[in-house]
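Quick heads-up: it's one chain on its own, the form predicted on its own, in structure tokens.
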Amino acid sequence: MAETYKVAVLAGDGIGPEITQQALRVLRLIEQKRDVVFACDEVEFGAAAYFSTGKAFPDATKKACDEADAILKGPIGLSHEESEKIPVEERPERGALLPMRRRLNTYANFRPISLPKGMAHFSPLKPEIVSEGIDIMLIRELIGGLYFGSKERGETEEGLRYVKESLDYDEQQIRQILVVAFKESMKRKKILHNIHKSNVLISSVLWNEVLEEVALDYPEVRVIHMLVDAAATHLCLNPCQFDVMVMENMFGDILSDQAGGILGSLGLMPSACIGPDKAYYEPSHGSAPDIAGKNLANPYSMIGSVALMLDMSFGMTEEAKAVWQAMQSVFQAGFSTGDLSSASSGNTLLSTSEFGDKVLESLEGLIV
């Protein structure tokens, strides 16, 4: 009997539905090649869900996520003008994304920053810096810090508007993400860059204290401490020095987007959000409402999120490798998407669906 995996599919907003469609085509091909069934439950999430149901994270979507073995999520969000039509507390990030992270306790965010040698020309960095490619795993704590701390807005006695937001972490939250990072380092080059701001933030002081305790259990891992502002500089000047990077929530949000820049596009950055019982997989980029529905978006990060799901949730490591290889072979064959190249670049530009076609064509020969 075929193994069945329940997958909640949250296509999201903007380009989400069209890139999700290409990702699901990959799952269907793997079903044909392997004794496995992906039972996909497609549900609404984000702005589209709000306009349909009045809630950005409807009860039906919560139920589907609770019952799923894994969750595949597309990008969410709208333009500023469209977002203004939604109450603040129901806007996609506040009303859907952060509540889902809290509900599922997906505290460990894996963001692979990968540009193989054959794709190094997509990077805006000088060829001598990235000629051998880039291979970094950025690990971000995902359910603590400023994004989840208490928030207050008001007016002073003098009539000045003010806000207060707290950056909250306890040692258990810090310890669990650091253990994840050390374990990942043991699988790779055993070099861990700890990104912090302990010269200013007392939260980073505690972070570093806990790291020194956790490090005792991983004596083979070399820890390199680096301030977050220095890390931003070094990602541009010498990204190849990094292997595994670990950091708190907001630092990870900012640096991972910068990492997309050194690759040439956030369209090359999938991610995995892992908790003790559940995981969801999503592109690191936004919903690009300006090109939604035009068949222009690069589906690499969405299909890459499927590869991460196959590996990390379903143990289908070889199939995941084949998906990565299939996607990269399309670019290495001289094809590109609009976010990475212009019409004058010499590359043959592919639409969203054409990229999906090429990936499936390659994958067909890789999974036998």
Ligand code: IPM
The other form holds:
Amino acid sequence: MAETYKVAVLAGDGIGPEITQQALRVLRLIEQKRDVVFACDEVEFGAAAYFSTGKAFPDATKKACDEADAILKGPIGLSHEESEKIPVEERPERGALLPMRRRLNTYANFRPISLPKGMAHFSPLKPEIVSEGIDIMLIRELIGGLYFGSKERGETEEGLRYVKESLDYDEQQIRQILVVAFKESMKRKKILHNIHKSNVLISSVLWNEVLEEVALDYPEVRVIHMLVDAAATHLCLNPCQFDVMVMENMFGDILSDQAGGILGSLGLMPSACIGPDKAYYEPSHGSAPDIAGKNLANPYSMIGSVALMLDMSFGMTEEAKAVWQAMQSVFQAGFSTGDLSSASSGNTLLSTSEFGDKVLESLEGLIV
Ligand code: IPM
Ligand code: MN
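Having gone through the form predicted on its own, I am curious about the other one (the form predicted in complex with ligand IPM); can you provide its structure?
And the full complex, kicking off with our chain again.
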């Protein structure tokens, strides 16, 4: 009997459906090659779900996620103008994505920042900085901090509008993400950059206290402390010093987009969101409404999210490696996508589906 994995597929908004389609082709190919079935349940999520059901995270989608072994999720969101047509609480970010993260308790967000040597030319950084490529694992706490703290809006006694939102963490929340980071460091170079802002925020002071405690269990890991603002500079000037980086939610949101920038495109940023019972996989970028439906988007981040799912949820490490290798070989053969290269670059620019074709062709030879 073939091993069967249930995958809830939430294609999302904008370019979501077209890049998801390419990612699913990869799963279908692996099914042909291995004794495995990916039972995919495609459900609505985000703005698309709101317009058809009135809810951004409908009950049917919650059920599909609850029943799934893993979840593959495309980007969500709309242009500013389109967003305005949806009540604030049902907008895809507030109404779907954040509730999903909380519901599934996916506190550990893995964002690989990877540019193999053969793709180093995509980076806007000088060749001497990135000639060896970039290989960082950014670990972002995903269900705490400012994103989930209490929020208040009102008027002061003087009649001024004010807002107040709080950055909340307890020590257990901090410990669990730090343990993930130390474990990841043990699998890699045993160097862990702890990114914080303890010169200003007491949340960072507590974070660092807990880190000292957790570190006792991982004496082989060398911890390097770095303030978040300094980390932003170092990511540009010397990204190769980093191996594993760990940080709270908001810092991780910002630095991971910067990381996409040093790779050359957010289109190269897949991610894994892992909780104690459930995991979901998603690109780190938005839904790019300006190019949606035009067969232009680079599906790398979505296919990369499949690779992370194969590895982290299904233990299919070899197959995951083959998927990465297949994508790299497409770029190495002189092909590219519009987000990474201009028409005058000398690369042959591929559409979304053509990129999928090339990846499949290459993967065919890599998985025997
Ligand atoms: C991300 C995204 C989300 C975030 C948005 C869509 C709410 O930017 O996954 O990085 O801020 O976490
Ligand atoms: Mn973000």
